[in-house]
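Just one chain follows, in the form predicted in complex with the named molecule, and it is written as structure tokens.
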Amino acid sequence: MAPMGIRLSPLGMAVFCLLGLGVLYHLYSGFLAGRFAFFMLSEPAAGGPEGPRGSAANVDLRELLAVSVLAAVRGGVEVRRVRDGNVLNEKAKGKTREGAEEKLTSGDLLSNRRMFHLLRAAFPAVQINSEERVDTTDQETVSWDRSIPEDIKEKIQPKEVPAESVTVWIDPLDATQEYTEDLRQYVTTMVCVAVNGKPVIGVIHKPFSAYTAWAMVDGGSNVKARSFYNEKTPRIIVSRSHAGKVEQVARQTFGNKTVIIPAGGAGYKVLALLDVAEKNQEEADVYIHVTYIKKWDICAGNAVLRALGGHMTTLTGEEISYTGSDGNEGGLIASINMDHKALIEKLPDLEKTSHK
């Protein structure tokens, strides 16, 4: 006799038991098995070294374009607010190998919440790497609609490619050091896509002039390059808080002459050399950095320019990937509309220029 006086037959038993492995297998075959795989193998790795991607999953990249610009500017909206309340909590996170304090305040920490939350819940199988920690028991619960904004909608088409094809950057506040001498000007949020690598959407946004600029590789832009570059006497866009040897390049490449300007932000560097209609942005031809530079401070610029025919490379004129480390070794030199390969083979031997 079994329990609640139940009698079961071994026939019995034995159908019941068909009947279940029946279920299981169905399940594991079909979608429910698919999705469950999807979520174990997605789990977030922000911040570190890429881990392996299992899914046979597409993602769209305009909705990833959709929602990497609504992640700049939710960051953004952080990165005000922190600033307008006046209590930065400012700190040292480390120094650059050249020595120069770096930089960490709340508007760093809150905005990289946002942002990481926002696109981790909406493309949860791609591979983010941020440029501050995210705690990942973080419950922060942040849905998007999946609305995709008009402008983006005439402008680009669908588009799907693999997620673990995806890598996605996130600078959660570009131009910290600028942030806590309050020249706001020269502050971005910025988010980009990698496709194997290659940089194919770059969002740009400047939270204290609500501008945005974004732009997809082989699809369209809101921004454009300007109608003319001065080649051959280039003003040069450069670093003012981690410069190294890079005024002696450019005199060195482009005569004493040469305008150079310090600025804050690579992403406001790259802006500069674009067609911005935004009162507190200056223009260059050129932007070159020469010391060690982070991913994610770049990607997001160099998506832009690819997407309007511009360059940024390593001043070798190497193509910069964006998967794998975090770091990019060789500097940059980015231009548009120019010839970017003449630029580079009148660079000076960076070796010998740091002998010198």
Ligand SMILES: Nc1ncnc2c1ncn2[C@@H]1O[C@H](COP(=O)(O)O)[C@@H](OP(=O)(O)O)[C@H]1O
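Just the form predicted in complex with the named molecule so far, so send over the form predicted alone.
Below: the lone chain, stripped of partners and molecules.
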């Protein structure tokens, strides 16, 4: 009952109730809208493509391996197309420290374009270093459907790392000199992924035989190490231009039966240490390089060897960091299924040779 002397109006009560309901509706509908917006931002649209794993600050190494394999293969298509069409448009781009002419072809440039833009489109937050310069005005549209090959799915688990810790090294055409001479067996395209300077993913693709080797440290690989080594007749693979520098020291160290294998391309030389089912692939026990070499030439091979328990170091045994400058000053020695430290101790004179 209302207090004495006060009479409640039915119309006023109705208006008051309607106002109260309006306020409650406004507050509650705002809350629901906020929750709905949060849900839409947090979940991928039904039926739409799945985005990269993790946040923009992280990358999944399994996905990066998959796109690295695809990039090496697509670059290889350009390398082979240019060589088969004999439209190299060969020119000099400078000289090496030893005074040899460095060559550049359309194969280098077109492969680089394909590889760089694919990797950049898939992982825009990752630093990419490539042997060839990328035209910043080139706005080629490249997409990746985010599919992962079954062999990678079977052997590699997802693993996220901070994007800022990753550096990708591209070699769009390794063994350009041999490429111009039509020595096709030496030519490779390569991609390497380094995390905090350590090589963890390596891809080596041979465009003229469609063979691809890949490996991920603490993950898996599609290639195996060679399981034998003949100490009486060790086989050492070296650059064609360095065979004379290495031969004398190697024979003094291992004996006169040491076999020196001159070859082109760092990627080819690393594959020589592995169990590769390739008729045009030579086999070796040790890979030695005695001069300055660029990191995009050796990063992929270094990663593959590390994943299989092998080693690639400078001639004095120092680990090679894949950050900072793009060159390695200390030469290199690579081996697998061997005592790498003892091997270095046998070759004390090669470090001096690397600075000549």
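Residue numbers count along the first chain shown, from 1. We call the rigid core the largest set of C-alpha positions that still match within 1.5 Å between the two forms. Everything numeric in this text was worked out from a predicted model, so none of it was measured.
Once you line up the core between these two forms, the Cα of Lys257 ends up 2 Å or more from where it was.
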